[in-house]
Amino acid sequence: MDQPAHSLAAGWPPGLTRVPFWVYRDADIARDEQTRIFEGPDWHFLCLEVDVPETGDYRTSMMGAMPVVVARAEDGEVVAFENRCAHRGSLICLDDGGRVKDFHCVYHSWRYDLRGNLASIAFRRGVNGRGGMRDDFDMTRHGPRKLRVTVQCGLVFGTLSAETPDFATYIGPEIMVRLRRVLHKKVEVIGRFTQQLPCNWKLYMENVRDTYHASLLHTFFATFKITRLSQGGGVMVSDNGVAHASTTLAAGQGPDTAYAGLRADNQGLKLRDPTFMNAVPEFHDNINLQILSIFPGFILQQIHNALAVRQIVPRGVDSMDLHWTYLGFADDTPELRTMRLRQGNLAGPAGFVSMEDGAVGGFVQRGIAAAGRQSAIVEMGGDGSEGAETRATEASVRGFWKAWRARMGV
């Protein structure tokens, strides 16, 4: 970018180990993010392919502040376009999803085909020979913006940019392997909800990429040895910082003294119903937890057998929505499906684990209220964004800022 996104950017030194707190609080930054990131050269998660299985099926989504419609066209292709009538700007689709023959704007009944092309205008020829549109009005030149779409492992991504590289290049080959590892066959949706968080969207994505807070903030994780830094695992980060994947290997046997004296050392806690933690090693690689993210706002989780995708939707500088979709595989046995549903209680706004993630972003947002010229310290594990065979690192957080600064020109 030829011009920096903010006048204070000149005071932000090169490198990835300091993040000034004004980036989470400034309205100009939020405005520029919409243009440079959410409408820029990145792939954005929109929905699942199973959300639009048949011709005429559609699902609404968001790209930052921009509403989007994803639909299955007559030829079977998955397409997407801006959810905005070309006439006066009203939403075209008001529901989360459904099935239609075509789309009608409720305001003045402008009609669009399944690809978002303007197909007809009510009273285009007027009434009784009077009024109406000019004879030379060209409907092919008016309509919502169309997105490039790619379907990867059953996930639908879209972009407005012709410059966005192909998806595998965008996230890198190592992360592509990790994506395919989990989403290796047809999925089914087994639950959905939306969680509102009182923080800037970047704080949540940092949290997702922060690979060493999990066994400190989330005492449930450490207590029941779902993830501890003393367990094996590591983190991968794409060269461009766009994507990351962190993994935790199953806990070994014997005592673990690494957490002695820490808040996370809650050895006295027990589950009244330990069957909640029953799990099967369905991926056959000794990885019991994998978190994968793709810039700017997509997350894939595998915690034991609890699978979910999350979508970040900014709602101003200090608020965001987090859309959760819980997944199972179409060939799940009844026993495995029940296991997934039980384990689903680990994550989410009231989950045994990630309820803390929903709160801690708000703690930061409140803590930095008067610290706009101060900076966060991001030095755990060094100063680069390369992957490592440890999760005691902030490499993937630095990767996020590598991608963000490249888009924002700061």
Contents of the next structure:
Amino acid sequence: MDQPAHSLAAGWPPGLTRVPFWVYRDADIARDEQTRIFEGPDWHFLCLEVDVPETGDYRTSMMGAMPVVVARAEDGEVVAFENRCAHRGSLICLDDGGRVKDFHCVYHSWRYDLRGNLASIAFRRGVNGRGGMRDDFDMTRHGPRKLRVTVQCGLVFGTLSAETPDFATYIGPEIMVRLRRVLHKKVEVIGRFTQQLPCNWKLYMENVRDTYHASLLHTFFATFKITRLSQGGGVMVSDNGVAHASTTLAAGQGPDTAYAGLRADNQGLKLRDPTFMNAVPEFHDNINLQILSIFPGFILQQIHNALAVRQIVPRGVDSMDLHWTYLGFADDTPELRTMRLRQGNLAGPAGFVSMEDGAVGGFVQRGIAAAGRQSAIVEMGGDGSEGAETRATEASVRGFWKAWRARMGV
Amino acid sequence: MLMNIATLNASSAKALDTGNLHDWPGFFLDDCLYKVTTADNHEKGYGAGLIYADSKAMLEDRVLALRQANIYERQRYRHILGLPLIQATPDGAVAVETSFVVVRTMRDGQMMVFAAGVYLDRVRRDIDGAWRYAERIAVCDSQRIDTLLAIPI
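Right, the form predicted alone is done; let's see the coordinates for the form predicted together with the partner chain.
Let us now look at the entire complex, which starts with that chain.
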């Protein structure tokens, strides 16, 4: 990681308050990100533990461009390996998930056990004494790349690198508390959707970490007092910049004039059926919104009782997939489950407070098409990446760049 | 009956395609369910929707938010509807399945097949005798949504 990832990196402005626009558009950067980040010393969210409840259950996922299989082995351990046959490189698993005895590649029937070990080769000894593999072909030395796996709060993370620190060190103690706060018991999937965004993946992760924009871009937030910067709350960032969590406390009483005159302050908007804003405080505190992210591509959302995890998968320099998994808890009452379904209107590709996030990265991607020599300004709340008791700051965006630059050698 | 239901479908689509969103909730009963989901979610029995409204008032709220709160680039839809497949049900409602294709045209003229799928509807007459949706589940064949879903399907 000593060599800069890109010759242009030499031209990076000093400090964390500027981000040159070429970083969102450069194909060399995207290639280096795959090797240095997605195959590098980071923990990547792969799937939920409940996606692979029993031995033989598997689910396919992605680590950047790299296809991955997550499986439950015979001894109950959750394991993961590259979804690539050792022989000719074909995908081993072709579906989102399922239950199998073992894996075999459809192309030439090379077979793998649940841990991804090569178990047999079709016609290894040839046919009628002719053909086949050499006798000294060592099956133990061939197979898809295996991942280190950690299961945290029901989330499965993987990494290819032996250097990735243990998960608690990776995200830091403060964010670990925030993660456990929400994912404290068994979850249940209540919906899965994929949103294809017309932007570089980093623009979406910055948007997630940008506590400044939320109540300005998303009018719905401010008008119904779901979150306003003038409400209590704050942002915390791990020392290494890897993880962040922002929180909003329940609205106080009395008039709030901080947004007077701004577009987002649309006091005329009244809900005819406010039942979808009905919520119960299920985490025994007064935090009604918490957004948590883990570098490079994981997000945990709690907006009232609307819970979801989101996974970022880059698709080239100017496109990405955002995989949404909407969650409830296995022990939800019917009333609480109905609340989650109604509150689901807040987030997702059609969410009242999130649909703009699907488009705004594309607005930037199009806006910077000719701005290879210009930089974005990331200066709200100073020049550091420490947490703050306010959300009128871009500290966690700077934290993202701190982590990114460490990986990329910039 | 086929003509009545085909006309209901066409009228609802017209409200969405011509930008007269305020007219659209009027094709639903006060007590209704409207959900946009995908074939995969539907088959697995997952309850959540991209849009989930269990009253006409919630549909009116969505239209209000699209008009006054949410930000999205100028765009229009074109619904192409199949022939409704009609089945009477014991409780007096009528179950209808209608295929749809939605082509989305953006401000700059870019067009794409934004969604294709099937409406799983339950329709019944309101107190004035007009056919209205008691339930409309728009089941999209693809789980992938391009950029955002603003205007309902």
